[in-house]
Amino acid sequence: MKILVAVKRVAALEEDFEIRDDGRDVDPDFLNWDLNEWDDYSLECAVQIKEAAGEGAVEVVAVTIGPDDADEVLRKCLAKGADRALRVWDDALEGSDPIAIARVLAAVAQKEAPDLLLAGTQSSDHAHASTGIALAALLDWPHAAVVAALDFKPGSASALVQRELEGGLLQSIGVQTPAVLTIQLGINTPRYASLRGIKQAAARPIETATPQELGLAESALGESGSLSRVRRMYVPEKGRAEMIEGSAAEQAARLIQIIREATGA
């Protein structure tokens, strides 16, 4: 059987940073890059299933959407136990929102035909938490979001999951496979890559593909294939707090004054 794990190379801000000249993103010179934390837990889930199944029973494939620099996170996945790594990219993907990215991942899933597709609940940079669910919708596969526990045996027609609900509640449900599961932090303890694993991963090939090779039209990619876009990014002005003192009438009068100053009334 096969488990496809969608991973993302995410950006983290340095303490001091500048906005790009076009005002739509942070200048990349002020960003640090790494494997998305949620995806690390997803990968660990897949590797644990593989190890429990025994030699050769499960293939774990890590896939990412990104330029050449994204090979770094795929090699980390290989070092931690993934069997194959695939990167999809074309300049036409620039500006893609989570729905357009999900469209590419769905095309990969249709080609790879996995029994299970795992993704992080969200990414630590933009935190849309929508790619995995959009992916399930595009594939028309069963799905479960914010999965905090997973019980799946290779060859089984279903997986038993516990998913987080509001208020700290957990819901146990069975999900028919193939399915898309978005994995929550804390479901396991991601392993560190061994020195041997890192060395072996450095020598292994990264498979590549373009959206066109996956059968996607350019109209489905980038900003033209997205349902949202960033118009402007800025650092909000810092506010300040004020303790309103005096009698109830004096406090009310001051509060009205503050509201009028803020609204221009």
Ligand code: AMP
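These figures come from a predicted structure and were not determined experimentally. Numbering follows the first chain given and starts at 1. Here, rigid core means the biggest group of C-alpha atoms that superpose within 1.5 Å across both forms. Compared with the form predicted together with ligand AMP:
Once the rigid core is used as the reference frame, the Cα position of residue 18 differs between the two forms by less than 2 Å.
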Contents of the next structure:
Amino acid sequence: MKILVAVKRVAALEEDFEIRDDGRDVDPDFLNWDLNEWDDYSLECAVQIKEAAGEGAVEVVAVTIGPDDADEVLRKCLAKGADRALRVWDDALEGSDPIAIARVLAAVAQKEAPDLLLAGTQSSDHAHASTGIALAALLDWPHAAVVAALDFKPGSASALVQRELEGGLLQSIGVQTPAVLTIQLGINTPRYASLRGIKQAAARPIETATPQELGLAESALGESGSLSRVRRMYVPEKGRAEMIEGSAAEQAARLIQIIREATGA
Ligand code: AMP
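Rather than the form predicted on its own that you just supplied, could I have the structure of the form predicted together with ligand AMP?
Let us now look at the entire complex, which starts with that chain.
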């Protein structure tokens, strides 16, 4: 039995940052990178299912779509208990939106044929909250989003999940497998990688593939394979606020002055 966990290397902004010259993203010099927090929880779900099933019964495969630097998040997954790590990249994937990323992940899922495919509910940097759901649609697999509890026994034809809804409500549903689940923060307590795990992970191989090797056409990749495109990224202008003080008459007079200035009346 196999669990595929989609993990993303996400960017966090430094306190002071600048927008790239093309105005469409943050200058990478001002970014710090790490494993997406939501993906840490979904990896933990997979590793817990594996540990409960006993030696050799479940294989956990971490997959990321990203350039060489993304290896560091895969090593973190290996250190925490993933059995294999796969990175898919080609420069043609630059500028991919969640649909184009989901298309690549779907091709990986078709090749790996997992029983469960776990993704994060959202990524902390771009917050699309759509890659997992797009992936389920492309594969035509059942899915459950914002999963706050998961009960899955390897070999079972379905998983029991609790979904987090608005207003503190939970919804309990059964989902047939293979299925895509998007995992919510707080579903478990992600482990820290042990020193031994980190050392061993450093020496483990990371499998690589290109989208072309997965059978994807050039037109399906990057901006040409995307349904949305970032036009501009910017820091919005801050609004102004003024406390009006004094007696009621003074406040009214100041208010009239502000309205006159704003309307030119
Ligand atoms: P998003 O739709 O960008 O908010 O991301 C939701 C989830 O999709 C993430 O938590 C990951 O599980 C998965 N995902 C997004 N981008 C990637 C990527 N480049 N590689 C692997 N998984 C990804």
